[in-house]
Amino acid sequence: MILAAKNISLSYESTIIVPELSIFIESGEIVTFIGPNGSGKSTILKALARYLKARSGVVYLNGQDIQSMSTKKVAQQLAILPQTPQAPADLTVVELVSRGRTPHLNWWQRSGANDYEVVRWALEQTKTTHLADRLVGTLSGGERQRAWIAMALAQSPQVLLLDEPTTYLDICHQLEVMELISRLNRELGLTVVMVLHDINQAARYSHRLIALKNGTIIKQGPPQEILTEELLTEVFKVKAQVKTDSASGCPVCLPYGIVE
């Protein structure tokens, strides 16, 4: 496995968010956390990225305790995009993407030919080459998200963590971003761990779903196996029909009521 959390307990100060949890991510998987607000999804993602230290338990990256690794070593293997990443508005896209090479440089080094080649490749992969000289502050939401993904790709990571990558995007740009993530996984073997609120997108684009409630895993597995009407009632407190999409073969959730 490429990423794992064993018996981790997570908290903010004295408030325990995740009491005890174990997760195992295999190389090449797309795994998505689903669950209501406050269920611990983003908190777990922060722990997997070493942004949040567990009260107990261990997170492993390629078999090594992530807390024993330097920030640079972690960043060479893992990239994370938070829900609302921030960058100076007067930064160009190519300058933003070039920042992804930082973990691979020593403090006295300047970017070399290989770094420029990786940046060019990342721009091509995300179809942002034509935006290279644009200021980040002038981009649309979809363009900006692709630019951030390009920066993450420039890190040359094995694992990409994404917290709500489609937030604030219209349906066209949501699909654009999800299709990009799917292609990067399929063509590059990139391991992806996401948090999504859109259950239907999660079902369509994930190999495995992990359903959370109150920091506890209620169920996990392939979307076709675990996304049921009973699960939606238990986890989200909604009444819903679950159908199978004839085009993709993926389950589709159709909510129609709230459980009182």
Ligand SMILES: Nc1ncnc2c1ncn2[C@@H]1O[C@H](COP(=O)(O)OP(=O)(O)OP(=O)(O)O)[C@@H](O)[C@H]1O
Given for the second form:
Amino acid sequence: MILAAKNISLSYESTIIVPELSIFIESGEIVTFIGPNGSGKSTILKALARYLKARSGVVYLNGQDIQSMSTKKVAQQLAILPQTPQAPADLTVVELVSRGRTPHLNWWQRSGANDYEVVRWALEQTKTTHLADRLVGTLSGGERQRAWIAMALAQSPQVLLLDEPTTYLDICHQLEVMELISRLNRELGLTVVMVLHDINQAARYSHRLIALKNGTIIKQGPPQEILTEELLTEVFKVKAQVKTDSASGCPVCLPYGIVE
Amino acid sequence: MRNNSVSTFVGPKRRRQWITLMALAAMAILAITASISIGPVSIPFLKVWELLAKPPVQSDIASQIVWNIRLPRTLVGCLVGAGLALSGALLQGVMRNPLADPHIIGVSSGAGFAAVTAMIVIPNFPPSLVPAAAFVGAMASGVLVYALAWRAGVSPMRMILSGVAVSALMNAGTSAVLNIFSENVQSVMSWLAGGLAGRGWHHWHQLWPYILVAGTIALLTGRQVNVLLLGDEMATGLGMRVERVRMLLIGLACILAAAAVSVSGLIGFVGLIVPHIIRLIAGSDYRFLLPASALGGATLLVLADIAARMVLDPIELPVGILTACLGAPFFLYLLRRRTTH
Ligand SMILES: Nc1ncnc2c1ncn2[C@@H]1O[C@H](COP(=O)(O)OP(=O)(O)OP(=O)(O)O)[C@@H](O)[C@H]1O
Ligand SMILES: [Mg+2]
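Taking the form predicted alone as the starting point, write out the structure of the form predicted in complex with the named molecule.
What follows is the entire complex, opening with the chain shown before.
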């Protein structure tokens, strides 16, 4: 178990968003949260990345309480890409990706050959080498998303948390990002925990889905097992047909109406 | 070979940064020389360095002027300018807001209120202690703004808003004191306008320890500010203790600005404009922006002081007026040039 949340409850100020929740993530898994807007997906991701401190309960990273670890130590093992990251207008892609090396450097250290090597590798993995000296602000949505993923990769994490990595992307770029994540998972054993709104993509690329509503887990398990018409009705209030894609063996859902 | 391919992307920008730094350093040296050279008794540039190369000579008037009047005044100007510009650069980074400057965090108005109160309300307040009073007022005001903005952490927006509120309060206090005790307002007004007239070695001695310590630490925080610019969540994700770093940076900015205005009076615009100009010329990488702002601030203030002495000679203008007159048009020019690209 690489990442685990035990009985965490989460809130902003006094509004409780997640009453009580336990999640266990195995090393090498791709786990995806699905659920309606405001169901607490981003909130949970923030808690797993120790940005939001749980009111009660503990998050463990490699068996250690994440709040008791030095934040730098956490950053060497876990990277998070928030839903809407921001960057200064005149930052180039290679500079952005280099920022990913921060947790591996002490404040007096300059980037060394090894850091450049990792940055080069991260650019290559995300097919952004040719964009290296472009300004982040001038990239298309898809290119920008890949640049941010490259930054997270440059952190050399074991666990990658992604909040809606495919939002704003066209269908081709969406698939590109999903393929990239899946390849990193296969080739490097990278553990991925993400939030997706496209249920078919979630089903296609995840080992496990966690369906959330109002901060509570409704159901979790492999897509083939849990993705049913009843689940979609319960979580999203939609009527949908669920079929099996003969090519991949993955479930696909076709929504056709709203439950009143 | 291959990892070079990454560092070459950084190449042109790096080069531009180094050239800018060199140019700024050269300009600073020129400005300092000019400031020592120009005055009622004009001393040629070469002669300036000749006199500075050896210890002061009692019998030589020029040597006395250089060592006892113009050098300390110029050096104080350098430190004040560097302190204000560094402070502004740090605040713009921490607040992620290009309009942040030492006034925003209440430092200047706090210094003004404390100094005015000390000078006017307390009878026989020794003038040599005015900077100390101003420094205390500035720091107290900065701490107050920080405390008011605190709510399980300080968000940049709350900090700016509470800064505006505290500044307004302090300025109102200053006006009240000036109105109630309207007899000896003249000396106070000139302090409020800010200037370097009559600044000498004892001001230098009050100033340099703060600027040296806080300035040195500030120059080492470039990478931290760079990371902070990616947002709190990202910075945390990259292993930064955001709240602590933010407090350190605001504290440094506060000390730098407080030390500067305590000696010079209220000089505006340098903290706002210098980091902007540097950013427009060579980008917002803080590892470079901080030292460049320090050099730029020192240069701008020394140049402004020369102008303040010359424009209406023999009357001296408050240098704060000149920083605005020199800074604003140049700033607008850069802005226009940038946006037409
Ligand atoms: N900083 C915040 N302060 C107060 N409430 C917040 C904050 N961030 C989120 N919330 C609230 O918490 C709830 C869960 O938000 P969260 O961002 O986790 O939802 P989500 O599942 O990620 O939704 P989406 O699919 O729209 O991204 C929402 O009701 C939201 O209004
Ligand atoms: Mg969200």
